[in-house]
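Taking the form predicted alone, here's one chain by itself in structure tokens.
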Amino acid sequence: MRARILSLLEKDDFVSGEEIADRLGVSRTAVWKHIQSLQKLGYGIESVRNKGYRLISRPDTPIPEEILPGLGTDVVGTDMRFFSRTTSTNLIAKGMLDGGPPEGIVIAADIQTEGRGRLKRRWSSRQGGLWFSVILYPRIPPERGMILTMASSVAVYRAIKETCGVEAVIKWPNDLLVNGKKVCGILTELDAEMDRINSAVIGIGINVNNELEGELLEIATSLKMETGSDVPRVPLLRSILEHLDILYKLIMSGDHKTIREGWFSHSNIIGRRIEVTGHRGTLNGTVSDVDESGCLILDTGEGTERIVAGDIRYLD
């Protein structure tokens, strides 16, 4: 109901509450009830009497109502929710799970009080960033997992630099880097079996417009600190969900390969020498390639190691 009165409000002249409720069906009060809903919402709805009400403005929140009207996606943002503040998009994703969500389902929250990235770190969640997660089901092997990541972060990638012009940087597994410090990550959980995967839940987090303090600034950037202005959060997400619902497609229909290659396309990985820290301690190396699951090919010096998960630091 707010989405198509909103729909009503986009005209720039007046609509009257009355021919607001004859359009939809319903009353006057009801008609009122939602403008107020909206106002929380952030949209500032001018009402002046005997003229009706108006729309001003639309708030920067990732909210169904500006984020989905309009997206051309077949899969990915086929339904959303939001809320502004939950423990984490993840579990309330993966909480959804038994009541079979549509595909493509996004769950996105203005404040996360229990965000979290690989190895359960914590992830710091403040208002002005974008904090999302969205359910897939691809039917894909579970050891092909890794090019859902990849797919997202090129997905990130092409979004970042189309809305405000920051040229990123994916560094394996799973974060994007800005002048080598970390804007995005990635948290991909899987369900699958022996030999598929039942489903995905892909959570992003991007510092966007959101604060950073203390031993954060040292690791972590904002685009609003890279840009020096406030970064618009509706058109970033849009876009991520526009690009990622091509990048899904792409590995439904058995084409890997492009995501791949978009992925080295914007990873300065290969060839560089590397520390890697993972289960089976620290190692040294140089990176000759990443497999078709997503591991790293790493040559020592003294043999070649394939490297399922771990932590990096670049050393050149």
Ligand code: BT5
Contents of the next structure:
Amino acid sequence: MRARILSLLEKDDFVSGEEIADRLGVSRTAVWKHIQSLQKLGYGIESVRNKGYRLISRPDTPIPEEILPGLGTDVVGTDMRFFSRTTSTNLIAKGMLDGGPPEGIVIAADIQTEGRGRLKRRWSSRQGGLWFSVILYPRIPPERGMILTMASSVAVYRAIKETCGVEAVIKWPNDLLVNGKKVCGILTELDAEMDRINSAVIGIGINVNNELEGELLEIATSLKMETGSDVPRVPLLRSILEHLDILYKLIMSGDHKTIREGWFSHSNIIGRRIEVTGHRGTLNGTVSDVDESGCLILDTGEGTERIVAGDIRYLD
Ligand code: BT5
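The form predicted together with the named molecule, contrasted with the form predicted alone above:
In what comes next, the whole complex appears, and the chain from above leads the way.
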């Protein structure tokens, strides 16, 4: 109903409450209540006696009313939920899985109180950032799951470049950096059996206009800090969803190569000397490849190691 009222307000200047009520077949009181809820969401709607309502401004909040209309996607962004404050969009998405949500549904939040990274690390999620998750049902073997994180990294890279002109670098396995500092982290959580993935929740966190605190000031940055001004979140999220949709359809068609090429061209990892810390401890070496499963192939000088997961630090 809110979306239909908005589309009426978009077309004309002032629209009377009576006209809206007639067109939508509801009472004028119902219209007034919906207008109030739109104002609560941040829409500037002027109300003038004997004239009606007029849309003056739209919110830059990742709500379905702003993200979904006209989104040029087939799978990603088929539906959306928004929370002004929630625990973690990945947690909410995983909680929805039993109910069989549609593939591509997006869950976004303005503030996360329990934002999480890998290994249950804390993810700072203050107001002004983009914190969202996408539910997908990819028909690929679990050992190929990393291609989803790779595709998401490429989608975020492209959207950031297109919408705010900032050139990021993809860092294995799940980060994007700008000027050496983390601007985005991705947490892909799979529900899988031996030979197939039942569902994937891709959680993406991007520092846009949010404040960073404490130790993050040293290691992280935001798009606002990099550009020097507020960055609109709505076009950024729409662009990410559109790019992710294209890349996801490539994955589904069996074309992982194009995504890997995109990922390699925006990451600078091959040939770099790194230190990698994982569950087996810390290793130093030179990266010779990232294989088809997304594992790092490291030349340690004494042999080759295949690293499935970990955190890396560049040594050169
Ligand atoms: C990640 O983990 O980078 C994945 C982050 C995924 C966040 C999204 S937001 C939407 C969805 N809902 C969730 O609850 N999560 C996902 P990892 O590579 O483990 O990095 C975690 C580390 O990044 C922390 O230990 C901090 O050092 C650092 N960190 C925490 N908050 C940060 C922030 N806002 N920006 C940059 N770095 C941050």
